[in-house]
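Only one chain is shown below, in structure tokens, and it's the form predicted on its own.
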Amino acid sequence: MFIKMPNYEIVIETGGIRSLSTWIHEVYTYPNLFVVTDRHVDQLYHQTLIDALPDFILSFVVIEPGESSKSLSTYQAVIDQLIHLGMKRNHMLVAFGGGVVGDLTGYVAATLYRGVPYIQIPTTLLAQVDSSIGGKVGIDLPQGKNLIGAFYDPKLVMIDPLFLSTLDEREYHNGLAEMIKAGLIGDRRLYQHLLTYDQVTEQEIALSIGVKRDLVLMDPYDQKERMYLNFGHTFGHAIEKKHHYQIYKHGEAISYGMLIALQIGIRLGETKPELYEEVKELLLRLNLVKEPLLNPMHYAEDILTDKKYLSDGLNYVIVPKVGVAKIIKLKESDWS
């Protein structure tokens, strides 16, 4: 299965990383791949990785695991290692991984010696749906996510299922969030599925991906469609800062977001109330989220440093019904 994009093609294939050598060499000429992933990958797929590359020379930069790792420090580090091994302006890096080795290696490609190519090999179900598409790659500041960063497009994406198989539960269930998101504010026929299937396939991955390019295509730089994708992050990414990304998984805060988005839409008059509960009661099922729910209230000094907070108020973006969103302009007193 193809998703085509302006610059690179999505390639979603379960088993596909034994057919991963012949895409490389549809996009790059030289043998030489620099791969950034972080220590658990690199324990479960280090060899497999290998063994799916044997015409090309492999050097790895290896990172610790988890959003701590999206930072100026491991940034340098990232750079510094990569030049110490040779790599040079035409040569490509793969980020093999997560949503956090993504990002970094995403911006270190966009950054160091003015732009290298790069390729995205998603291993978690929240990085194939999500983090790996649409070509914003950066890293965080103590003051809040993703303050830092660029637009920059991979060569490739890659997305073979088959990586899935080693995520426990809640990992699984932190890409479902992402993908319950993306039938929230585009897609119906996603978001019935996953009322009923804990469960997805190369189909579900596909129609997830498939709202965010359409978005993407619309919208490149965020300007105003793309920002429907921002449903439930801006408390979101305010929940991971305040817990120091340790209590909640990104899929979980952005769960407690989306609740919290239905909410001011219900008091905007803009939402359903019945939306409100079901979306509850799938989040509690998926243990994404447990009652007592978060208190907005708790995280309102956290939104102020936002990205999406500009002069004249917060963009903020609700959903009146399934499968359609709406950016209004927030102020504190729509949240207390």
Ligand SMILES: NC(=O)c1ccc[n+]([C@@H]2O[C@H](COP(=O)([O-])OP(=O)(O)OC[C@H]3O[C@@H](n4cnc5c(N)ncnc54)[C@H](O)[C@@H]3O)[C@@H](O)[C@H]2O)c1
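Just so it is clear, the model here is predicted, and its values are computed rather than measured. Only the largest set of C-alpha atoms that superpose within 1.5 Å between the two forms is called the rigid core. Residue numbers count along the first chain shown, from 1. What changes on going to the form predicted together with this ligand:
Core-superposed comparison between these two forms: the C-alpha position of Q43 differs by less than 2 Å. Once the rigid core is overlaid between these two forms, R89 does not reach a Cα shift of 2 Å, moving by less than that.
A displacement of 2 angstroms or greater separates the C-alpha positions of H298 between these two forms, with the rigid core held in common.
Since the structure above is the form predicted on its own, I would like to see how the form predicted together with this ligand looks, so please show that one next.
Partners and other molecules have been left off, which leaves just the chain.
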């Protein structure tokens, strides 16, 4: 299965890693590949990647797993190693891992020698349906997440759902949360599948990417429709930040955020209460949220100081019904 982006292709294929070599030859003519991965993925799939690419010379840079690697110090260390390994500006980088590896490697690719080509091989569900799509790359600063970054497209995204077999349940559900969001804002069929089945195949991965692709193409630089992707994220980000990115995974935080957004929709007379109940039941079943649910008032300070909060309120996404998103100006009285 393929999804076409303006400058590159997304390949979604179970077992597709075995034809990776052919795909890379379509977009790259040199024998050297420079792979950035994290220690977990390297332990699990180092040999798989070598076996998939017999006609390339691979050099590996292995970082520590986890968000703390999306840092200036790891960025510098990766660049030091790449230069030491002999990487030149026409050589290709391979981001092989979850969203942390993808965001960091993409940012290295965007900036090293003023830009080198790179491909994404996402290995978590979240990275397959979300972070490897859309060209946003970046790293964190002590002051906040994703504060340094760029829009920089890869030459190819290769998605192989076989990698998901080694994810633990919590990581898997973390990715499902973004898929539930995609279903709610843009694809009823995807949402219906997720209501019934916890497992996803290449079909659902493609539907989820399709929602993001359409919005990104309509609005590449985040001015209007792309904002729909922020459904659940205003409170989600505030929840992650308040708990120092320790207690809640991103998917869990946005799950609480989606329920808060559905409640705001109800308050504004836009969303039916039954939709809130249905989504809540789904998120509880997947352990993405727990009762008692988080109180939006506890995150008031972060919301009110959000840099996107303008004098007439905050741009905020609600879902009046499944598959339809809408931007409103959120005022404090809507949620307090």
